[in-house]
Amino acid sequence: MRTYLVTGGAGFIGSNYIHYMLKTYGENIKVINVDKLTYAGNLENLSEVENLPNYQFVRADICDRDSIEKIFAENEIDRVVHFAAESHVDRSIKEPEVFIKTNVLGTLVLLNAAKKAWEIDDGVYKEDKKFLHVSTDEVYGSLENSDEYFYETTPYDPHSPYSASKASSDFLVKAYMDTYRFPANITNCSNNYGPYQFPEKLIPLVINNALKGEKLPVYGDGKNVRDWLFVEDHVRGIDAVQEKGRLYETYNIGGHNEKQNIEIIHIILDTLLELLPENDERRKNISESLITYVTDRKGHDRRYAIAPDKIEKEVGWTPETKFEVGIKKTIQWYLEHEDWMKNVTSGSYQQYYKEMYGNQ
C-alpha cells in the first residue's frame, strides 16, 4: 500500500484531490492529510471520507519541524503532494509576512523532512519516492499580448507578495532537485474553480453574493483575463504527473478556458437564472445591477494563459471539462450545499470581506 502525505488537504484543491485519489485507488493507498485548519481549511470538505480506515487527518502546521518529522518517523511516506499555502493575492498584499512564512519556510520544512526520511546515501533515495510541489501560473507574471502563453521555460516575473512567495518555494524545490538530486516535480496550474472553493475567490464569491442580492465587486475595468481549470481536471493532472512525470521536471497544467473576469460574472448570473426553479425567491435578487466596479488591485496582472503542451505530450493529460459544463456543475454544487456556504462565510470572513470591499 502506497502512502500519500497530502498537505493542505482540508482546503479547496487538496480536498478535491483526496476525494479523487480515494475514489480512484480505494484501499490500495493510504492518505494522511496534514492541515493547520486556517480560515480556508474546512474538515466538512472531507466528511464523506473521514471514517475510512485508509484516511487519516493530522492537525499540524507545515512550519512546525517537529510535527512534520514525527509524521515521517511514524509512517513510511511514499508520496508528498504539497498543496498547503496561503493563496489569496488580496490577503498577501495586507499580510505579506504570513505568506512568506507558510509558503517558503513551510516548503523548506517539508523538503528537509522528506529528504531526511528518504535519503539512503548522498543523493541516493529509497525507491518509489516522490515530492510534488503544487504551484501557480502567477509566478510567471502577466501576458500583454493575446497570442502569448506561459510555458515551463517562461521566465518568472511575480508581481504580488503571494506570487513572489510561490516563486520562492518553486525555486527551493528546484534547488533541492539540482543540489541533492531530490526526487520531485513542480506543477504550475491556472485558476481553479469547482466544489469546496472558499468564497474569497471570484466564482464562489459571485455565486454567494448574487443569491443574496449583494454587490458583485469587480476590480478595475473587469477585463483581466484568467485561464480557468476545473478542479477535477487539475487533480487528475497532478495524479498523472505523480505516475508518469519525469523526475526533476516542471509541468504546466492549464484549462484552455480563457475568460475576462466580467465575462465570468455575466455567465454566473445567466446560469443561476437557468438553474434556479421559477418559484425560487432568490431569482429576484439576481441582477446585472449588482455589478460594482471597485478600485483595481495593486499590481494586478492583466492576463494569464497556460500552454499545457508538455504535460499532454509527456504524461498524456488534457483538460476534459469545458467551462460551460464546469461552471454549471460548480453552481449546482453550491446550490445543493447552502449549509456549507453559510458555515464558511460566518465569523471572520465577514470582517475580511468588509475590509476588502466594504469601503468601495
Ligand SMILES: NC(=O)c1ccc[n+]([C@@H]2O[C@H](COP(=O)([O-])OP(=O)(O)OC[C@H]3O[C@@H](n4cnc5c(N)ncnc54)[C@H](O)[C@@H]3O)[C@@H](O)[C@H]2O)c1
Second form
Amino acid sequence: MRTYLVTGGAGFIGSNYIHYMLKTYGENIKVINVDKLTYAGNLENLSEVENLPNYQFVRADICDRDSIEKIFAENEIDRVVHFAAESHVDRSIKEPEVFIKTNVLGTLVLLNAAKKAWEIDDGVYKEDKKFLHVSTDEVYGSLENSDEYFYETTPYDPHSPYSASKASSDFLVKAYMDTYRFPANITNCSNNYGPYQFPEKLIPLVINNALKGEKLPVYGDGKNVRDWLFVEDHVRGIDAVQEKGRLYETYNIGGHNEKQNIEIIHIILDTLLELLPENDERRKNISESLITYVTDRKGHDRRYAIAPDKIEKEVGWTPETKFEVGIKKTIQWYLEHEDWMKNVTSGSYQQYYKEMYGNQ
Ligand SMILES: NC(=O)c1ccc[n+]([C@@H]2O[C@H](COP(=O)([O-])OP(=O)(O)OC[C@H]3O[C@@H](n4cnc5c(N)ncnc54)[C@H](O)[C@@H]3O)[C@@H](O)[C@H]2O)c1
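Can you give me the structure for the form predicted in complex with the named molecule, which would complement the form predicted alone we have just seen?
Full assembly next; the chain just shown is listed first.
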C-alpha cells in the first residue's frame, strides 16, 4: 500500500485532493494529512473520510522539524504532496512574515525531512519516492497583452509577498532537484474554484455576500483577468503529474478559462437566480446594485493565463470542466452547505473582513 503525506489537507485544494485520491484509489493508498489548522484549515472539509482506516490526521506545523521528522520516522512515506501554505494575497500584503515562515521555511523543513528519510547514498534515493510541490502561476507575474501566456519557461517575476514566497519555495525545490537529485516535481496552477474554498477568495465571497444582500467589493475597475480552473481538474492534474510526468520537471496546470473579475460576479448573480427556487427568501437580496468598486489592491497583477501545452502533451491532462458547468456545481454546493459557510465565517473571519473592507 502506497502512503501519501499530504500537507495542508484541511484547506481548500488539499481537502479536494484527499477526497479525490481516496475515491480513486480506495484502500490501495493511505493518506496522512498534516495540517496546522490555521484560519484556512477546516477539518469539517474531511468529515466524510475521517473514520476511514486508511486516513490519518496529524495536527502539526510544517515548520516544526521534530514533528515532521517524526512522521517520516513512523511511516514509510512514498509520496509527499505539499499544499500547506499561507495562500491569500491580501493577507500577505498586510502581514508578509508568516508567508515567508510557512511557505519558504516550511517547504525547506519538508524537503530536508523527505531527503533524510529517502536518500540511501549521495544523490541516490529509495525507489519510487516522489515529492510534489504545489505552486501558483502568480510566480510568473502579470501579462499585459491578450495573446501572451505563461509557459514553464516564462521567467519568474513575482509582485506580491505571497507570490514572492511561493517563488522562493519553488526555487528551493529546484535547488534540491539540481543539487541533490532530489526526486520532485513542481506544478504551477491558475486560480482554483469549487467546494470548500474559504470565503475570503472572490467566488465564495461573492456567493456568500450576495445571498445575504451584502456589498460585493470589486478591486479597481474589475477588469483584472484570471484563468479559472475547477478544483477537481486541478487535483486530477496533480495526481497525473506525479504518476505520468517526468521527474524533475515543472508543469503548468490550467488554461482556456479566462474571465474578468467583474464578469465572474455577473455570472454568479445570474446563476444564483437560476438555481434558487422561486419561493426562496434570499432571491430578493440578489442584485447588481450590491457591486461596489473599492480601491485597487496594491501591486494588483492585471492578467494571468496558462498555456497548458506541456501537461497536455506529456501527461495527457486537459482542463475538462467548462467554467459555466463548474460554477453551477460550485454554487449548488454552497447552497447545500449553508452550515459550512456559517461555521467558517463566524468569529475571527468577521474581524478580518472588517479590517479589509470595513470602510467600504
Ligand atoms: N487557491 C488557488 O487558487 C491556488 C492556485 C494555485 C496554487 N495554489 C497553491 O495551492 C496550495 C493550497 O492552496 P489552498 O487555496 O488550498 O490554500 P488554503 O489557504 O485553503 O489552505 C492552506 C492549508 O494549509 C494549512 N497550513 C497553513 N500554514 C501551515 C503550516 N505552517 N503548517 C501546516 N499547515 C499549514 C492551513 O491550515 C490550510 O489547511 C497552496 O500552496 C497555494 O499556494 C492555490
